[in-house]
Structure formats: C-alpha cells, structure tokens
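Shown next as structure tokens: one chain only, the form predicted alone.
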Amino acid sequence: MNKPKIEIYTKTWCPYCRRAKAMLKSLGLDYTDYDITDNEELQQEMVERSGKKTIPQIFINDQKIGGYDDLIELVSSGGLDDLTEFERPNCSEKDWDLAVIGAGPAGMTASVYAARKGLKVLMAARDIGGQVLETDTIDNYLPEYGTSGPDLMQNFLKHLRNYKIDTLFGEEITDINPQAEGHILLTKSDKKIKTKAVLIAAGTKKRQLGVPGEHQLKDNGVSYCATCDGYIYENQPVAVVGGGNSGLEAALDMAKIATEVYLIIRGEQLSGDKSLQDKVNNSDKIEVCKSYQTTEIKGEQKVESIRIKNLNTGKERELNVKAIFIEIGLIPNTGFICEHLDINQGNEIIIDANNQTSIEGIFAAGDVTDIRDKQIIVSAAEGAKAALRANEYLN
C-alpha cells in the first residue's frame, strides 16, 4: 500500500487537534504535524494553503481536506478506507454478540474484556479517546505517572488492537432500535448494526444555550473552546459564557489578547476555584455580567453583537463583542437513546449495581451513566465491569 501524504496544521492546546491527529493514529495513518503554535510563517502559510485560520488544518496528497469535522466526514464516507491499513466490517454481512459504542476509557476497556471473554464485538465511535484527549497532565491513573491524554488514549488503542475487535471510527449512532432477540444500531450514515447485546460508554459533549443564532453562526464567532479559536479574536472585544473553571480559565486567557471580555454568569456569584475567581475580580479587561442570560447571538455571517437579559430585573442589553465562548459544561451523550432508556434529570443513563439499563440487553458504562465520580480510572473500572455483566447475560 502506497502511503498517503498526510499534512496537518495544529496547535499544542487545540482539542479538535488532538482529535484528528488520534483519528488518524487509529487508522495507522501517519502524518506531518506543523505545530504552529508560535510560528507566524508556518501560521501564514496554513491560513494560504487552505484559506482559513480555524484549526486543524488537513491536506491529504496536498488535497485540502478541511477541519476535524470534515476529517469525520470522510472517514464515516469510507473515504479513507483505500488508505488504511485496518478494514471496516461490513455491517450487512455481519452480527455481534457485543456492540460497544464509544472509543474512551470505558468503551476501549469494555471492549477489550468482552474480546478476552470470546466475545464477537465491535466498537463503534465517532471520536476517539472522548474528553481525556483535553487533559494535558494525568497524575492519578495508575501507573502513567506524569503522562497525557492523547498519550494514555495512545496506549489504550495500542493494547486494544492486540484483541480481534471490529472498529467503525468515526461512526456516530444516532438510534438503537430493540428487538426482542438482539438488537439494531443505526449510523447517521445509514448502517445498520446487528447485535445481541448493546454496551454504552458514549461519554459527554459540550453544552449549548440553545438560543438563536447559535448553530447559524457556529465557527463564525461562536465558539465552545477559547483554547482552540480564541487567538483569531485579538484586539477585538469579547464575551464568556459560565461562572464554573472552564469560564474563568477562558475569559482570563482571552483578557490578555483581548480589548475586553464581558463573563456572563446566570447566578450572583462566581463559582469556580478560589484563586481563579480572585484573579478575574483583580482583573481590568473583565467585566462580569452577574444574573445575566444569552438570549440571542446576532450577525449576518459572523458575530456581531449579542443581547443579554438580567433575571432579576428584566433589562436587556446588547454587547458588540465578535465573538462568544460558550463555556458551560458538559453533557451526556444520550440523544440517541433518551426516548428508549430511563434517564435522569442530568440526562444521565441509569443503571443498576451490574451496569444493566432499564432495558434487558443494553448495558452502560462511564461519564455517560449516573455513576457519582467521574475519573478516567472509575469509567475505565466500570467498562471492565459492564462488559463482564454483559458476557454473563449472553452466556
């Protein structure tokens, strides 16, 4: 197989970089990294090349590919499938015993017990590795003293590939349909997956306002990492969505490049760490905006304005910033099954001492479930857990 040439644009702290660059990985593609965190040159030519400033940046063959998204798009097409050196299974000529869906601490673990159980399984994802691709230092996973996230999910699909487990990377389920003997998994491109048993360990997501304009202007002025796209807004006046750490952290690194930064919060109080919170209150160049709430992102192509409500008083006022982080946590990525399984208030799915769902055969593991503690090493605990409770109902 002649290698492809594969050329991509990052930067250290960029989480969609570290996304494609371990998509890339799992497919045993390897490829050119220009970091170009503090490069201008390099920086000039990505924004030349491919006509954006938005991060990653892909060339495969000097064909422009885009972004991430446009990364996930191609492999979901099958579009990289003649450059792998993996083979996608052919979901119409093929059943399961266990479906795992999703490629993190859970989900890779899981599969790897249910496949030293004898068990048939395939992992399906959309991303790989989930929300410990962000982590840049992990101290507390046992024994990877001092490594990183990208390093550790590394190390998790290294392992997971010495066990004969069907992968469909960049697959995102969208339903699960249950059947009496088994069940069926649909891809948002059509596939359907047959399987007799269904473990998900599809973790979190960022969360939205849900207020309009949001989705129209999407990577046009908002944005829901100031890390990844904060940089493109320099000199230009800004706003933060969230009181907890991910607020603070954004709206102090955006007020060093900056005019200034508006921190819209919904309650009295800031609520992140002590010292963050001290730092944004000393800071000149931020403004918080406490009781406040988005009601609406304007512009005709990109960020223009945005019109804030304060809930005690009802005023509204409009802010010209160019661009707005949407800071406000993370949620389960349970749409694709909130209509079949019971589901808390927190959207989480619940599941008893052996990891079982409200419904017989489907099994859930992770940040995905309403389990208390959210590490990598306890969702990693419980895929282990799941999948041998899901080996004893098949067996």
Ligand SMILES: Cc1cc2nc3c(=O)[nH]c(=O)nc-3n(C[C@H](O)[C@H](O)[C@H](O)COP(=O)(O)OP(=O)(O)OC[C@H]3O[C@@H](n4cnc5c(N)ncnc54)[C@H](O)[C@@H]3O)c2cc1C
The other form holds:
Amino acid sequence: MNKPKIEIYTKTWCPYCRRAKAMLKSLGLDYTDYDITDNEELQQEMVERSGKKTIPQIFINDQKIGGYDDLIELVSSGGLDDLTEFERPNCSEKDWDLAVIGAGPAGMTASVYAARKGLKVLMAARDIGGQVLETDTIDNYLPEYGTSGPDLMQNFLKHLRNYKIDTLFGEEITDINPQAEGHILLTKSDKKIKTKAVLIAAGTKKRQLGVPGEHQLKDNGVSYCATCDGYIYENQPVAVVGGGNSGLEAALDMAKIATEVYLIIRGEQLSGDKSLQDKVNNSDKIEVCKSYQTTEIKGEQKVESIRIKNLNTGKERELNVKAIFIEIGLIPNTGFICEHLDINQGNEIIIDANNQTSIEGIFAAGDVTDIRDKQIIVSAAEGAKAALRANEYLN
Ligand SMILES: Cc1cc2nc3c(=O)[nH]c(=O)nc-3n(C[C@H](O)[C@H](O)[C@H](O)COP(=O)(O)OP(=O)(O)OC[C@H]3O[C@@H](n4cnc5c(N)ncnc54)[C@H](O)[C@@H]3O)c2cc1C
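For comparison with the form predicted alone, please write out the form predicted together with the ligand.
Below is the whole assembly, all chains and molecules, this chain first.
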C-alpha cells in the first residue's frame, strides 16, 4: 500500500487539532504536523490552501479535507479505509457479545476487561479519547503524573490493541433497538450492529443554547471553544455566554484581543472562581449583561448580531458582534437513547450498583451516567466494573 501524504495545520492548544491527530494516529496514519501557532507564513499558507481560518485544516495527497468534523465524516463513510492498516468489521456479517459505545477512558477499559473475559467485543466511537484529549496536563491518573491527555489516550489505545477487539472509529450510534434476544444499534452511516449486550460509555459534550441561528452559523461566528477560535476575531466585538469558570476565562482571553466583550449570564451574579470574577469586574473591555438570555443569533453567512432578553423586564437588546462563544457547561451524550432508557433531570443515564440501566442487558459507565464523580480514574474503573457485570449477565 502506498503511504498517503497527510498534512495537518494545527495550533498547540487547539482541542480539535488534538482530536484529529488522535484519530489519524489510531488509524495508523502518519502525518506532517504544521504548527502555525506563532508562524504567520504558515498561517497564510493554510488560508491560501484551504480558504479557511479555522483550525485544524487537513490535506490528504494534496486534496483538501477540511477540519475535524470533515475528517470524522470521511472516516465514517469509509473514505479512508483503503489507506488504513486496520480492518473494519463487516457489520452485516458479524454479531457480537458486547458492543461498547465510546472510546474514552470508560469505553476503552470496558472493552479490554470484556475481551479478557473472552467476549466478542465491538467498540464503536465517534472519536478516540473523548474529553481527555482536551486536557493539557493530567496529574491525577495514577501513575501517569504530568502526562498530557493525547499521550494518555494513545497509551490506552496501545494497551487495547493487545486484545482482539473489533473497532469502528468515526462511527456515531444514532439509535438502539432493544430486543428480547439481543439488541440492534443503528449508526449514522446506516450500519446495523447486532449484539447480545450493550455498554454505553458515551461521555458528555458541550451544552448548546438551542436558539435560532446557532446551528446554521456554527464555525462562522458560533463557537464552543474560545481557546480554539478566539484569535480569528482580533479587533472585533464578540459575546461570551456563561458565568462559570469557562465563561469567565473565555471573556478574559477575548478581552486581550477583541474590541469589546459582552459577557451574558442568566443569573444576577457571576458563579466562577472569585479571582476570575474580580478580573472580569475590573476589565474595562468586558460588559457583564446580568439576568439576560440569548434568544437569537443573526447573520446570513456569518454572525452579524445577537439578540438578548432581560429575564426580569422582558426588554430586548441587539448586540452587534462578530462571534459568540458558548461556554455553558457539559451535557451527557444521551440523545440517542433517551427514548428507551431511564435518565435523570440532568440527562444522565440512571444505573444501579451493577452498572445496569433500566433495560436488561444494557449497561452504562463513566460520565454519561448518574455517578457523582466525573474523573478519568473513576470512569475507567466504572468501565471495568460494567464489563465484568455484562460478562456475568451473558454467562
Ligand atoms: C477540559 C477538561 C479537563 C479535564 N481534566 C481532567 C483531569 O485533569 N483529570 C481527570 O481525572 N478528569 C478530567 N476531566 C474529566 C475527564 O476527561 C472525564 O471524566 C472522562 O473523560 C470521562 O470519560 P468517559 O469515557 O466517561 O467519557 P468521554 O471521555 O466523554 O468519552 C466519550 C466517548 O464516547 C463517544 N461517543 C459519544 N457519543 C457517541 C455516539 N452517539 N456514538 C458513538 N460514540 C459516541 C465519544 O466520541 C468518546 O469517544 C477533564 C474534562 C475536561 C472537559
């Protein structure tokens, strides 16, 4: 097989760049990484080649692929199958004892434990590494003091490769069809996965506002990562939504480069750390809009303004901003199963002490569940526990 020429333009602190590189690595694909962080010449080259300012930008054999989501689409549609050394299982011909949904700490650990029990395991996941890839330094996953998120997850993956575990990466599960004699999982690319038991380890994702214009203008002014996309809006007015630590940090970062920053919060008070609150309150670039709710994001091709409404008076304001950074926390990835399983008010899957959900044969582990502690070490342990209980169930 001829080695493909893969090039990726990245910045050191960009989580989507890490996710894209983790995906390529896990497929066994080498790439040339152009770090454009402080390199204007490379930045210009990227814009000229891709027509985009957002990162990452990926090229395969000089063909423009796009960003992280485009890479995932390509992987899931089988567009990279000819280039990779790993075989994708044929879902129409095979069935499994256990299908694990998710490749974060919970999903990877669960898959290893299940394979060690001799189960036929399929691990299907949209990305590889989950939220851990967003972390620069991890000091509390023993004994890997000071490791980075991407390095830790590559070590998880290396460990996993010692076992016979079928993997479907870049694949999103869109529904579960629970049946008495086994379950059918449906994927975004129309695959049907047949399995006797299921283990959901789907973690969490960034919470969205759910207002008109948000979906249409995503990546064109609507962003969920000020660290990644903030630099595009240098010398322009922007808004940040969210009064917790992420919102305050995003507002302070943007205050260094934007002309003005509107920080929109629903409550009467900021809720992040006191030191961050003080910095925000002392900034002459940040206007805190208290008791306001965003009602609409407006613009044809790009964000041109947003509408916000005062929750006490009902009075509306239109803010002329070029970008809105949404930093309002995380939500469990339970959209695809909430019709079938019992979930709590926070959309977390309710499990018992055996990681069993409300449907027999469907287990869950990690941040997607109602366990209190959302940590790597806890998720990994919960994954192990859930796999052992699934094995007992199958026995
Ligand atoms: C910025 C940040 C920093 C953090 N720092 C630390 C830290 O220092 N120490 C620590 O212990 N914890 C930290 N955490 C928390 C830690 O990352 C999580 O607790 C942990 O990753 C949860 O693991 P998980 O496997 O349950 O879920 P995740 O890591 O969220 O993995 C979920 C997996 O499921 C997949 N998935 C989701 N939906 C679907 C679907 N429909 N179909 C297929 N696949 C799907 C995803 O692609 C992913 O592979 C941090 C979190 C963040 C966001």
